[in-house]
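Quick heads-up: it's one chain on its own, the form predicted on its own, in structure tokens.
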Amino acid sequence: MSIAPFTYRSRASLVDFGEGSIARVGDWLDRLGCKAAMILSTPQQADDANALAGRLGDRAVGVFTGATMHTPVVVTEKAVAEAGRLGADSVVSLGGGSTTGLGKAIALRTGLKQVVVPTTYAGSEVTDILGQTEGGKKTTIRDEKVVPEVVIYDPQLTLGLPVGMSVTSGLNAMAHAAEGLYASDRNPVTSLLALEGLRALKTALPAIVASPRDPDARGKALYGAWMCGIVLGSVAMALHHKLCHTLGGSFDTPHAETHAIMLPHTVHFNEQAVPDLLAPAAALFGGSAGGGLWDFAKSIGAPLALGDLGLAEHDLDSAAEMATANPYENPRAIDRSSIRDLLQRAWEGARPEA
């Protein structure tokens, strides 16, 4: 079998993976030459952020707990001002995709170094991608300036992640990998990583549902999310991410839940055009890739319907219009009618069918 020409570029983040690795945040700040870190979190994780600041001692100059979904520019501006007031030379992002996104947005504007400590399975911490919202619209940029210097994966930090959040966060990561299988600039490395990430999360998520504090399952899920994140940071995004960015940025649907619901439908849509590229995923989940992913999501109690997120049915028309106005490159041609039909099934929670 001949190998088609390809290009592959790895990200620059250093990864420290293992139980108890959060204890090494200070060591990594020292190695980066950073002496004044601002700790970032959401309001819900403020206690954890303050505790981390306490453990870092003089290395921490303050805590900013205003991170929120979709990285609003107005929040970033407040955080940048606070970093300047504190004289910060770095940020430590403790939390999920919202906190990671804020750290990236700060780094883009200031050049501050980043140490990221994920507590969910977002995967965005190892990418050069930043999505941010302003004026009701979400825009996405790719820039090496937002790639964190160090990512610390400590499975112990995810033991208390609620099962529902674990499921949606894991499916969000799986969406990164699934889209990588048919990305226009895919390559043998990213395809292998995508399947490894999908396989790890397919094993880990049901185990977490059955036993939420199983350290082995939590470690495997975090490992899978890392694989999926590498894929996201190495290839171009397509229909799935375009739709999720539209729904989240313009209709404020929750990030992970939106990805979880849309995943089977976007995969099914593209599976009609490139079944060979999605055949490994179909074999992994059984039957078709889209249908198999929907069955898997249902089996672990994931949300299935956009309507359950508060999205009104009449919003589907404008969502389809926005998503097709400036589409990402995709293996199957996109038109407003077909995307409107896809959104309808996702809104109803129906299983994708040919």
The other form holds:
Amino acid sequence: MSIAPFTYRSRASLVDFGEGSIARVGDWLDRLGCKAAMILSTPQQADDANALAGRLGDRAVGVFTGATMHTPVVVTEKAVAEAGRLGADSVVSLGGGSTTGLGKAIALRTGLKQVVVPTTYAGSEVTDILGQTEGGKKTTIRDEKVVPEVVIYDPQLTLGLPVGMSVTSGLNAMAHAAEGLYASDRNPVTSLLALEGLRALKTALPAIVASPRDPDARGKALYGAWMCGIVLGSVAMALHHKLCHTLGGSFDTPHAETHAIMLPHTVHFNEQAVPDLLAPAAALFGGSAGGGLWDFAKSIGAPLALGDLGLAEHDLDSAAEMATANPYENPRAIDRSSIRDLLQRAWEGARPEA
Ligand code: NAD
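Having looked at the form predicted on its own, could you now put up the form predicted in complex with ligand NAD?
Then the entire complex follows, led off by the chain already shown.
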């Protein structure tokens, strides 16, 4: 087998993984030389953020619980002002992609160090990607300044992640890996990580559905999410992420659910062009990557139809238009009519292949 030429770069983030690792947030702040952390969370996770602040004692100078979806710049500006008022030298982001996004947006503007404690499988904590919303428009940047210094994965914190969210968030992670397998700038390391991430989540998600508080399944899911996150942060995403961005940005469909529904359809679409690159995923999911992923998603009770997210059928025309207006990299050529067909099947909740 010949090895195709590639470029590979790893990131300097430190990962502390394991049961009870949340107890080491303070140690990691000390090692970073941080003495004044502001704890971040959504309003829904305010109790957990306050408890963490209590545990950190003097190292925590305040708690900001205003994190919300799509990282609105107005919220970031409030948080930056609060960090200044408190004299914070770091942030500890406790939560999912929304909270991590706020921490990254603060770091971009202030250079404050970040410790992230993820409680979903979104993967943002290990990427250089930041999406922000201003005036109803979401823009995404890639910048090393937003990469968190320390990531603490404690499966214990995910035991209470509701099963429905676990399923959609897990499929969101799997989407990073699936697109990583055919990314134009993939390399042997990202391909290995992508496959291992898919494998881990394929085992973990059904186990979580059967037994939501199973610590082994939760650990395996978080481990898989980490790998999928590294893939997202290392290589270029394509059709799947573009379509989900369009649907979320223009029609306000919820992030993880949109990814969960679209994944089998976008993978099936690209599988027609690069079956060899998706063959490992096809083998994992029973013969075909797209159809197999749809069967898997159905078996764990994932949402299957865009129509169920409140998207109207007539919106599919403009969604297809927007998603194909500007060219972007994808292993299969994209045209408006095939994307409209793909969206129709996803809207109906049909299997991507008969
Ligand atoms: P989220 O962070 O919005 O969380 C959804 C809800 O679940 C919130 O109310 C949150 O407080 C709650 N929650 C989180 N963990 C919980 C737990 N363990 N138990 C109970 N409730 C919990 O959802 P998400 O899907 O993690 O993140 C979505 C956001 O992240 C989107 O804005 C997306 O664009 C962004 N994202 C960014 C990247 C990146 O690399 N920049 C990657 C993935 C996602």
